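A single chain comes next, written as structure tokens; it is the form predicted on its own.
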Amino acid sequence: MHITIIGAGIGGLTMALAAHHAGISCDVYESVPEIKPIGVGINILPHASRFLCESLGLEEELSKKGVLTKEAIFFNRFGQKIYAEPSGRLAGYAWPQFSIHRGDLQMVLLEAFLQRVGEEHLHLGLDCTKVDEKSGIAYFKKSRSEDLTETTVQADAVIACDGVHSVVRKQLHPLEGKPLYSGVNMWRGVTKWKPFLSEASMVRAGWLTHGKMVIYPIRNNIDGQGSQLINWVAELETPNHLERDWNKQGRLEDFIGAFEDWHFDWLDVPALIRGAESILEFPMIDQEPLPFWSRGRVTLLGDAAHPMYPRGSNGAGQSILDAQSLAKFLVQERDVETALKKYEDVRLEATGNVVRMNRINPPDAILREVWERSEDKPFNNIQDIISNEEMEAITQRYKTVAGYDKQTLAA
């Protein structure tokens, strides 16, 4: 068997390294001339921590590139804690949790594939146009040209990983609605900082209304010195917003004044915010799950599948688990078709829980209880506004729809 994989972000190339650990040929084709590490941080929860730690052999340039995250932990926008759970194999789980820049993820999933697959399978600089689900057959042309010639490439089957734009979806779904906006903008930054509180850990702070960050180490002693490079998420409520980009700058003027005041004992917010380089702006954006991914030799994975909003840590997640399922699929069933389509029937269903859960109760829905019952005012004792076991219903609630839960995991 032999695939054609469009696309080496996160998902193409664990695609590509599950096929290759499954004896199964492929070749991958990417739009860009040459792949960089770009983009901030993500992480790397224990359900796909286990894929690329046990079967892909990758723990090791993984602990060295990222952060092992210790603790979850959220906070009123007052600076007050709420809530903390140990995170990784700090909490009982076999696999750890990894905090990372994308760019090194991508860049270690890269250098793998160059190893173990080969650089004469990797195609640059070449958009798809079409696919024929029939043949298998893929069209690209060379990208960012007046070159309108066009190159075919034929395989068993092709699984597009060309994201939130994807071509593919389109031509599978051309009468699809357009995306929806969530009321929430982002704008995305990293910092080199001193180590706060447990040096790895993951904050959730604030609420939406007011302003909501997300912040964490991904990179450690990144100047010889123990800073680490803290990667941060500015989340506000707004009716304004910019098309989807993931690598479009953003203003700073546009944010900073919901955190001007975040001055706490244990980070100072806005110096944090001020300190980065560069800022980028991202819509809180996803999609309608999908009637289908699959059909006849061609289906989707990852953003192109199940564009979702940035709230569980688990878009990435999302996409690994897709690549270990499908690579499973194709090498139990003899027809591809089948395998496809068994693929879609695991992979759709748990994917569309894990968008309808990230817009109504992620795990920081315990920051939105808090701002509702607190009025938005701080507090004496946190159980006289919410229970410790509340707020741990609502965090394992999720853990059980992304599939990362201790009990599925175990099974």
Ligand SMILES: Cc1cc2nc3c(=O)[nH]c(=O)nc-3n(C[C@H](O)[C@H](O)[C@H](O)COP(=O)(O)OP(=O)(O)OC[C@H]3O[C@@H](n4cnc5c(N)ncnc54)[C@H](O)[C@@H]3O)c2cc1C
Second form
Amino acid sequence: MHITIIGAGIGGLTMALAAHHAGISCDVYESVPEIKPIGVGINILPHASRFLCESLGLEEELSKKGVLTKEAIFFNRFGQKIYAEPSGRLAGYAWPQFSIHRGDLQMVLLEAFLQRVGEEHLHLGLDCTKVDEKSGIAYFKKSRSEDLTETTVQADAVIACDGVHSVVRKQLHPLEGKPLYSGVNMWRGVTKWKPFLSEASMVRAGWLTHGKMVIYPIRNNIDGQGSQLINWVAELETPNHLERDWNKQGRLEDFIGAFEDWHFDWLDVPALIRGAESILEFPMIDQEPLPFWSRGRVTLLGDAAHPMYPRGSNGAGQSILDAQSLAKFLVQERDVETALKKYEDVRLEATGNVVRMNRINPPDAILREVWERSEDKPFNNIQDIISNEEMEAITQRYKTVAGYDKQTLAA
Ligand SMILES: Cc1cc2nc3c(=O)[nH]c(=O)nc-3n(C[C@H](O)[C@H](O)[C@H](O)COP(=O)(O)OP(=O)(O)OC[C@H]3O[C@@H](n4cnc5c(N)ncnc54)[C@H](O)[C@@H]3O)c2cc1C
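Starting from the form predicted on its own, produce the coordinates for the form predicted in complex with the named molecule.
In what comes next, the whole complex appears, and the chain from above leads the way.
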């Protein structure tokens, strides 16, 4: 069996490694002429790190590049601690949680691809323009070029991992409604900073109306003096937003006001934000889960299949789980079309549930509860506002839907 993979992002490269691991050959076609380590932070939770570590053998490389997350910790906007729980192996999982620069993750996957699959199977600078579902032919043209000469490749299956603006998704669903803006805009950056809290804490603080932050380290000792690269995301309710563009530059003055007085004894948040070399802006947008992903020899994977709010650390994770699942069905089923449908049967519903859960009850719903119940005021004792059991139940509910509760993983 030979498959065509469109897109060399996190999903596409993982799919290629998963296929190779399963004895399936592949070629990967990517728009950009050169893969550069672009993006900011991403978290890989134990459900996804299990496949990367156990099946693909990437634990050592990922551990060298990223940070092994020790805890998820929640604060209100006054810097008062609300709740904390251990992460990864410290939480009793057999696999770590990684907080990592997206570019580092992509480079680890790319290195493994080049070593295992081979450079001759990576084709850069080609835009997929359409696919033929019956024959498994994919059509390409040179990206960023006036040259409209068409290149075609044929394979047993075409896996479209072409991200949030997927052309294959548009081809399969020409009448799909518009992307849905949540009313929350995000500004993201990375800053060199001294370690804080456990030195591997994933902090979530505040709430969206007055400003919420997600802050965690993604690289250790970047200067030989123990500084870390800290990823931060500022989220704020605002009616204004731009189109989804991962490289869109943001402006400090559009959001810094909400965080100007966040001087905590464990972190000076406005100073952290101001310390970033550049700021990126991205709207919190998702799309309604689709009725189907697969037709004939073509299917969707990752953001192309299920764009979701980047809120529960599941964007990259679910694309990794898609790849794991699809490779399994391609090996199990003799017939490609049956394999693609079985993959869809399992993954479409699972990821649709995550899309919906991210809208209403993400793991940081703890912050919303405290914000509402405390009427956005400092508290004397958090237990007067919400019990530990209730907060544990909120995070547990999300883990179960996203598929990384211990019971589901053990099964
Ligand atoms: C430049 C960039 C920066 C990002 N930064 C972050 C971040 O900081 N934090 C975060 O949470 N998520 C980020 N993401 C998104 C994140 O990688 C995904 O949400 C998640 O990992 C799922 O991966 P994916 O492979 O489905 O999509 P992506 O990782 O987005 O990969 C899609 C790939 O397909 C390629 N492509 C698109 N259209 C075509 C086409 N027509 N033909 C061929 N190739 C095509 C793209 O160039 C890209 O390499 C970023 C994505 C990109 C592309």
